[in-house]
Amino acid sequence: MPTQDQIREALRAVIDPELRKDIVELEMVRSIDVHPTGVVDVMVSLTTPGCPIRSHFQTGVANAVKALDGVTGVNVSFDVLSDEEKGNLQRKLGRGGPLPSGALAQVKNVICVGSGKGGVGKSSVTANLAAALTAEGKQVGVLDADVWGYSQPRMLGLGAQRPKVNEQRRIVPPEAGDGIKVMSIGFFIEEDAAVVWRGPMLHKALQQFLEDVDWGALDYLLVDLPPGTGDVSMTLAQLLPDARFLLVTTPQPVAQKVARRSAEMATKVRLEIAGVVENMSGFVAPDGERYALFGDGGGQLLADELGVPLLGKVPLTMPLREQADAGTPLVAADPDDPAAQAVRDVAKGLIALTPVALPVMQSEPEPAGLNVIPPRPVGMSLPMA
C-alpha cells in the first residue's frame, strides 16, 4: 500500500490552472485517509464554496491517486479554506488582492495551435477551424498569442475595434462572424503597429489575456501560438498546464521536421498532443487540377512519428486566401471549397478527441460563517514598450 507521503508526492500532479500551482504547494490537500481494502480517501480545500472549477480537481486527484499500485479506489471530497487560511495562501503567493474567481473555469478544451515555423498557415487553420467548431454548435473563443505577427483580428473582421469593460472589470472580448471571441493584442495598440518587447512583457500581456478576460462559457479556446519553441509557447504552457497541443505542417519534410521541434517542446512541458493538421496539401486551381507544389505526405509522417491523429489534409485554394484578407473565414463564406470542407473535418475531428462537456457539479449553498470572495478587479493595463 502506498504512504501518504507517496499519495502526497503523487498529488503534486495536480495543477491549479488559476494559480498554476500543485496543489500540495498551495496546502489545498487538507487530509488523506489510506484504508486496509485499498481504498484511498482525499480532502481538498477550495478558496470557494461551490467552486466552477471543483470536477477539475475531482478528476486529477482521481487520476493520480488511482495510479499508485495498491490502489483499489479513490474517494475525494471537498471542503472550503478558512478565511485565515486564504489570507495565509495569498501572502504565500504574494498576492495583495483576492484570489482569483476563475476566468478560464468555464472553458472545456484549450487547444493550442503551433506550427514550429512560420508560412505555415497556422494562422488562417486557427481562423477557419473556429468557425468550423461554430458551425458543429459549439460556443469558440480565439486568443491571439502570436503577439509579435498578430493577424486574427483581420482575419475575423474584426479591424481596429477595441475591447470593453463589464461591470466586475473584466475585459470583454469582441465577437466576430456567428459569436466567436477573439482577444488580440492588436485591439489595444495602433493598426499594424510593431510590437517591441521581451520575455517579462509577453509574460505579463498573456496573462491579462487569460485571467482578465470574460470568456465566459466555451466549448473551445483557440491559442493561436506564434512559429517557433521561445517564450510566448513556455509561458502559455505555464498557464495553462490542461491544454492540449494541435501542430500544424506542410507536406514538405523541412516543415515536418520543424514542426517535430515543437512536438518536442510539449511533450517537455507536458502538453498533450491531439493531432496534426497537414496545411498546403496541394493547390486547387479553379478548374479543379489539384498541384503537390510543397510535396506529400509530410503531414502523416509527423502524426505516424508521433502516434497521434492526422486530423485533415487542407488545401491550398484562391478563394482561402482572398478571405482571408478580406477578414471572413472561407469556413462561412464558402463550405463548398475544398479547404473549407477540409477544415470542417478537422473540426469534427477534433470534436471527437475532447470532451464535449465537462461533468457538471452541483453548487452547494454557501456554509453560514463563509464568505465568498468576489472577482478580482482588473483593469486593460497591458504593459508598454
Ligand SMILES: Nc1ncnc2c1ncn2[C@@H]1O[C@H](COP(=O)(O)OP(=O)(O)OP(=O)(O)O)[C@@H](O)[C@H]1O
The other form holds:
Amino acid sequence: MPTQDQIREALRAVIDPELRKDIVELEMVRSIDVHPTGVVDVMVSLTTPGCPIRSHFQTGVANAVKALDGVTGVNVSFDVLSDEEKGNLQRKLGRGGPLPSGALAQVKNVICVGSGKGGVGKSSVTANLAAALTAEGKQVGVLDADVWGYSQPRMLGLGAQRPKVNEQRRIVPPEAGDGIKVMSIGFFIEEDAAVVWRGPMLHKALQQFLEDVDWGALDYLLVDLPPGTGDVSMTLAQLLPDARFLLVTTPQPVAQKVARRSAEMATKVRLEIAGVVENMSGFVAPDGERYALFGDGGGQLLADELGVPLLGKVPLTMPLREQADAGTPLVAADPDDPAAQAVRDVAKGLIALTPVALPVMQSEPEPAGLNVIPPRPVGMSLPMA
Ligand SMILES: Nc1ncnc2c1ncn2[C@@H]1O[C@H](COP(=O)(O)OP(=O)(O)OP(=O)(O)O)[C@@H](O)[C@H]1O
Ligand SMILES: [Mg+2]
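Swap state to the form predicted together with the named molecule from the form predicted on its own:
Next comes the full complex, and the chain you just saw is listed first.
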C-alpha cells in the first residue's frame, strides 16, 4: 500500500495547465486518505468553484494514483481555496505584492467604486462621475474591473474601439468624452463572448491593466468593480494598497446590509472607505415630482455607521438610463438633470476629500507611431475565453 508521501509525490505529475505548476507545489492537494482496502481519497482545492479545468484534475489525479502498486480505487473530490489561501497562492506565483513602483506613479488617486449587491448603479455612477470630474477640470481614467459584466465601453460610447500599442509597447487606452481614458476587457474580446477564468488569471489581467496601460498623468483613476466581494476586490487591494473605496448603495435596508459587508471586506483588505453614494434615491418624474420607490435614508444610515460622508443621493431618472444606453454619460449630455446634478455633487465632495496626494509629475511625451492592434493585443497575454 503506498504511503501518503508516495501518493503526494505521484501527484506532482498533475500540472495545472494555466499556472504551469504541479498541484503539490501549488498546495492544491487538500487531503490524502489511504483506506485498508487500497482505495485512496484525494481532495483537491480549486481556486474557484466553477473551475473549468476541474475534469482535467479529476482524470490527472485518478491516473497518477491508480498507477501506484496496491491502489484498488481512487476517489477525487474538490473544495475551494479560502481567500487567504488564494492570497498565498498569488504571492507564491510572484503576483502578490503591490505594483512595481512607478507603474502608476502619475496617478494621484485611485477610487474603487463598489457595492456588495449587483445592479445598484456602480457602473452608471462610475461613468457619470468620470464625466463630472472631467468637467471639474480633472484628468480622469476609468478601469472597468468587471471582467464578466463589463459595461464601460458601452456607457462611455466606445463600443467598437480596439486599444493601440505605442512605441514603448504599452497599451494606449481609448478616450471617451473630454479625454476620459478607458480600459476594459470588453475591448479585447468579441462582443458578447463569455469570459471564463479563475482567480490567478484575473489577477494577472488586472495587473496588466494597471501596469501595461499607458494611463499617463491622472488626477483620478476610477475602478468600476464587479458586484460582490470576491477575487477582483482582493486582487486590487493587493495591487493598489492606496486605493480608496466609494460605496454605492440604494436606500433599501437590504442593499445597505450587503453594502456594509462589502465595506467590511474593504476594511479587511485595508482599503480606506472614501464615502457613500446613495443611488436610485427616489424617482424624479419628468414633471419634477419625487417618489421614494426604494424608501429613504439607507445611504445616510450606512455612511453614519461607517463614519464616512454621504457624498450624494442620485435619483432615478429616465435620462440617466437612456444616456447610458446611448453612450454619453448624463452628466455630459444634460448636466442640469437632477441625477446629473447629484453626481456632480459627488464629484465635488470627492475632490474636497482627496487633496492632491502626490506631487504633479511631468506627463510622458506623446507616443508616436500608433498601430491598431488585433483583438489579442501584442505584449499582453490576457487569457481569453
Ligand atoms: N440613477 C439612475 N437612474 C436611472 N437608471 C439607473 C440609475 N442608476 C442605474 N440605472 C440603471 O440601472 C441599471 C443597472 O445599473 P448599473 O449597470 O450601473 O449597475 P451596476 O451596479 O454597475 O450593476 P452590476 O452589478 O451588474 O455591475 C442600468 O440599466 C442603469 O442604466
Ligand atoms: Mg456594473
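Between two forms, the rigid core is defined as the largest C-alpha subset superposing within 1.5 Å. Remember, it's a predicted structure, so these values are computed and weren't measured experimentally. Residue numbers count along the first chain shown, from 1.
Positional change of Glu27 between the two forms reaches 2 Å or more at the C-alpha, relative to the superposed core. Superposed on the core, the two forms differ at Thr59: its CA moves 2 Å or more between the two forms.
After superposition on the rigid core, the Cα atom of Glu85 is displaced by 2 Å or more between the two forms.
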